[in-house]
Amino acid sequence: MTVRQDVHSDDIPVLCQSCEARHRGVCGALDPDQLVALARSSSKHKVEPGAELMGDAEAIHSYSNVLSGVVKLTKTLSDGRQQIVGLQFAPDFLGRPLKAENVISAEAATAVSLCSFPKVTIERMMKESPGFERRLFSQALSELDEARGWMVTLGRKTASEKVATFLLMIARNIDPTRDPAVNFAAFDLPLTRADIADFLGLTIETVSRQLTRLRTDDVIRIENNRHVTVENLSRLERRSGA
């Protein structure tokens, strides 16, 4: 990964110097002194696929920036059934400020790297830095827009368009260092076929059938049942019904 070189990087904590969350995420609103203060109470750590990051209705004690990997957000019904309600990628902020308890669960869909900080630190930063608070507010609005967009996908798009939309979302977000201008992507599917089906409101058989159709039409290549290559993202976008 290419480490971004800053003109004034001497004042930036070592922990933060190569972090994409500092440039594109909520930490980008903090000045060097505030970053130093945040770094003192933050910690970087990695979790394995399947690890629970936060539980529905659990008290909130900390928040995290997603540095790499994919996080699966789920909601559990009273009878134990679970629904995937969203995915998070770097440099998304994991957790909902101003809440006493989590309203959803979060699980590492892939190996995930996180930078975590205590709740009290984030709440203090929100008071001290209006820019930081605005970035958190902006991300919340972006998530709302994405949720509304996903409602259209689930309610109006065909099975073929749903699978193409899902692949396009992964291609554009899974690598935080990816150049948006590049019309090519290669990635490992972060969800199982069952999870993809759950997320899209389809059956596993339908998901597999639509992936095969996209592969047969040379829109994607699939190796080892998981590794997807998209030679032309514009073509995949057209198949998504965008």
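Everything numeric here is computed off the predicted structure, so don't read it as measured data. Under this definition, the rigid core comprises the largest set of C-alpha atoms superposing within 1.5 Å between the forms. Residue numbers count along the first chain shown, from 1. What changes on going to the form predicted in complex with the DNA:
Once both forms are overlaid on the rigid core, the distance between the two CA positions of residue 77 between these two forms is 2 angstroms or more. When two forms of a protein are overlaid on their rigid core, residues whose CA moves 2 Å or more are considered shifted, and residue 67 is not one of them between these two forms. Shown in the overlay between these two forms, fitted on the rigid core, is a CA shift at residue 234 of 2 Å or greater.
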Given for the second form:
Number of protein chains: 2
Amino acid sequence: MTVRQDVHSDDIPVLCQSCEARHRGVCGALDPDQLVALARSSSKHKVEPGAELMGDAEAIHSYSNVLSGVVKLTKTLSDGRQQIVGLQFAPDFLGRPLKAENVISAEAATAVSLCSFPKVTIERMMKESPGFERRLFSQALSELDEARGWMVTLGRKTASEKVATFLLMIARNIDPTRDPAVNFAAFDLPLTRADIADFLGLTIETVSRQLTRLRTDDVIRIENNRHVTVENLSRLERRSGA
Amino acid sequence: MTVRQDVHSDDIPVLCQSCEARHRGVCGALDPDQLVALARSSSKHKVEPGAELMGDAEAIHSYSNVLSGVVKLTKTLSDGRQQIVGLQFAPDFLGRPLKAENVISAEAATAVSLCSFPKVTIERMMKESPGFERRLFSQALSELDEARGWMVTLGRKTASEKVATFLLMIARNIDPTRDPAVNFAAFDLPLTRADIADFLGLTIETVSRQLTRLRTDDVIRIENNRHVTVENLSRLERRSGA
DNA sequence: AGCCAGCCTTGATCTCGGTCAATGCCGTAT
DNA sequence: ATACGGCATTGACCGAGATCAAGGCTGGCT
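Moving on from the form predicted alone, please list the structure of the form predicted in complex with the DNA.
Next comes the full complex, this chain leading.
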């Protein structure tokens, strides 16, 4: 019986199966013993769209892997204006290492399943396993690159470029059949129009108008307000403002 | 003779004296032997405002500590629209670990002095000294927090809130006499109006108009286009949109 | 089926910030 | 001292996107 089988046996929680399969998963860097220890302390949850993550005192002391669904990271000004500052897709890691406080709040955008670990366990593994810390470091740097990319979109792109850029990003992250060589994408939007507006620094109405324009220009099709089909990705790219 | 004296003796380059003195410096986490090795491979430069850093093939293979001055990190769209995605103040660390390519370019905003290290040396020390990697990790996370903070400013604040927010950030980073308890600040702007515009997602003219408004409302004084005095910081904070 | 609530779309109008253009200021070189 | 070049300010006007205000789908409920 191998350790991997141990990890996935019934008497201990399953350790985020996606971790070792996909690029940004965070557990692949652990050795078998650590993997078992981490799995023993882990717990899986499902939460509904709209649920506040890391909100209660409990969650503030834990980290999670996103197993499925989309989590939005938001910041809110005192008068209620809101900005989404990041989206976490499976198998991203959720939580802010090396600091207790967090001015960012996390909320489930869709139905989300999570695998949570106690903060102390993760922090011990960071110390014990340099590869694990490296992995977290690497994810933080990717998130930094992404955040800076969105700064350009927020600061310098027009409304229609913003919406096109957003759709391309979603296609890259969600479309299950996504193949970069192929000029086609289809996916369910994980965000409402209000969320998209909060992500792009626009209003609901502007997002809606830009989507209809893309629709009437035959760049995309939308069914049931959620399901988007991009027949011609390169035309969408041309509208995203490079 | 102590190692520290070695490091600062004349026959090898001085190792970023600021590193151990100020909070975000990156060399404080090294042990004495490593400090000497790093210092031996380091080289100091002074560059003029406007100089492209990391532009040439040489610089792409090195990391630097910013010893003085301000470096702007920019991203540019294909049609020339530009966005400043970060500012590095002394003693920040400059360079993108764990990845060869960098889509961000760095430029001296003011006169800048740098202490550069070969990429390979830094990467070896990251492996050898967990505290050093932790320090870089920690800076990356701070930069991520900052970037996300600016996303809110770019996406959700008005022009006048943006300018107020910018001035407060500069005061926090530059004002040599800065004391958080005191309701006053004075500093030289490290950026031109064009740079401020590229940072805030505005035009030169709007930046200028907002600065004159702050001036006529007696929130700030400006001498010689560069030197800013904030007599009443909390009034500026009230205009920054929380 | 029919109703209701929550999103989403569409239209009319307004406004903030962008654009275009002229002028002013300051530091440097002649 | 003057002239020049680069940055900054100011004004007049315009337009992209916000705001305000109706409706329209759609999915869940009785």
